[in-house]
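Read the single chain below, which is given as structure tokens and is the form predicted alone.
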Amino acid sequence: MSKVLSGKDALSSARKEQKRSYWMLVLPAVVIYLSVMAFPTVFSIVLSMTSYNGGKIFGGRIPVEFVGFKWYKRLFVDEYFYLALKNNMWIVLVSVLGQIPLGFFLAYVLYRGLVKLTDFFQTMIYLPCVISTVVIGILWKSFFSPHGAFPEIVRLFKPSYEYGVSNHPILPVLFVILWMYTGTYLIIFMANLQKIDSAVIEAARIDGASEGQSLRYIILPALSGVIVTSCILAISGSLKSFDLIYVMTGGGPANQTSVLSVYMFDKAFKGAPNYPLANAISTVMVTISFILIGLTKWAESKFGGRE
């Protein structure tokens, strides 16, 4: 009887030790998450429903009051908000329908050895990803400036060309975003293509499958999860894009290239600070991001394959 009790005591002690070890490993990560992610998110939502104006540091005199959805109502009647949202949606479309397909196409061409100098092309395509965004912004800003290289190149083909404010000033920004981040998805797809057993593809080719059929029935289903992950990265990155646009255009001319992050920055740090409105913008950005990611996951579950 004593042996049975001692065995139970030993098992109970082992379970307690296991639980203690578990909490010792998990607790630091939980504390960091709550302090760095969860608390700022909740605090931002609460702040967006108050009248906080910076306190005495910024000359604020009105005590903080709960105002409900006042700033959200103001946000949704502001034409500049919809202009920034439209530009963000353009960036999302270029990222999801431009960077990912182009990155996959280039990765597939290099993986299948359809061109020579594979390592050289892989390095050149990925190179913009390792250059500072500020440096890239200054470089392309100079390239597209009225006295830059772009107008001179156009004049080689059209001497009467006069550089002016474009009807679509967001186009150069979209081009740079496409050029800059395609290499990221090239590396992601290259890494995952190399996990596919080449013997399966070769067996399909021997059985008479064309390159397109191998791509459709073998490679794309195997990469469905990677494609969804890439879409999530593209959406989240597109909605928080700030540094490149701020350096290239600063949101100008006349806010025509402004995005939600630049719009939020202007409300929070330019002129009289309006922190509740800026936090309302950030809350809307997070909400839109969750909606788009949810739609991506739904589309993958309904139409996508399985790895």
Partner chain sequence: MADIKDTKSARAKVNKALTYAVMFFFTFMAIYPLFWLLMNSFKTTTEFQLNKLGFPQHWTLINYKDAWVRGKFPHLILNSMVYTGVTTVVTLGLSFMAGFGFAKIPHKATKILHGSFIIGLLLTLQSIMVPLFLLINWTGLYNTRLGVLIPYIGIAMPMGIYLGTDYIKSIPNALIESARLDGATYFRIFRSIIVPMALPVGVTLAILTVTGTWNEFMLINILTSSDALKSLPVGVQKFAGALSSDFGKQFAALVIGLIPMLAFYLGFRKEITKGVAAGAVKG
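Whichever C-alpha set is largest while still superposing within 1.5 Å between the two forms counts as the rigid core. Numbering follows the first chain given and starts at 1. What you see is a predicted model, and the numbers here were worked out from it, not measured in a lab. Compared with the form predicted together with the partner chain:
- Of residue 23 and residue 80, one falls in each rigid part of the chain as it moves between these two forms.
- Rotation of the smaller rigid part against the larger between these two forms, from C-alpha superpositions: 11 degrees.
What would you give as the form predicted together with the partner chain, now that the form predicted alone is on the page?
So it's only the chain below, everything else dropped.
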């Protein structure tokens, strides 16, 4: 620290330059990230425990009070909250048990070279994923509407069909979600299957392993990490789903297709705003997503891990 040698002086000025450069490089990203994501996340949790409802936070006409878990308690006796939660869970199920197995199956067929035109199939099946969700949502809304194509198609098979209000309005939404995102998992599995050394599979085949055996003992164990990652993606993606449902059904009829994010949006931006309640909903959403992800990781450590 003391200036004994001039060499040390040069060193310390280099250190200073290093420190200064570090902050100049890192700071812009950090500041923008903290203000747009990190701070609002914390702020959201704080807001959910207050009585804030617009205007100034400090010195407003009605002082903002700390109310503890009031909004959470309100939420847990709200039937629409449970309805939205149930729909979210359906979406999680369709994603984890529908998109992932289907995506894997398609990727496996393409990877093993069971069909030609690999590129064509992959390109076409992934195509719905790149199109804006808004376009997709309106398209399907019209497709399933009483004046759309769906009733006509049903009539091709069952001429006596009459359009009526469905008892399960969430079903078309689940179908569209399956339709739209399966391609993502096809791509993810395809990329990771291609990392497996094909010589290992060929060797097993020569030793007499069947297609099923090489799948069971070579391919699936090699992919266990990717399967877990896909589950996590599917879970967090399903809890986030907003655009499609907002555009396709708006949560209707009578909140029958609402999900937590749409319900939260309604509370915050439709009619008289209830920001604390909306933030309580989003906090619950994040908590559920973390719990489900934790469970997936736990299941992996317990049952998986033969990589």
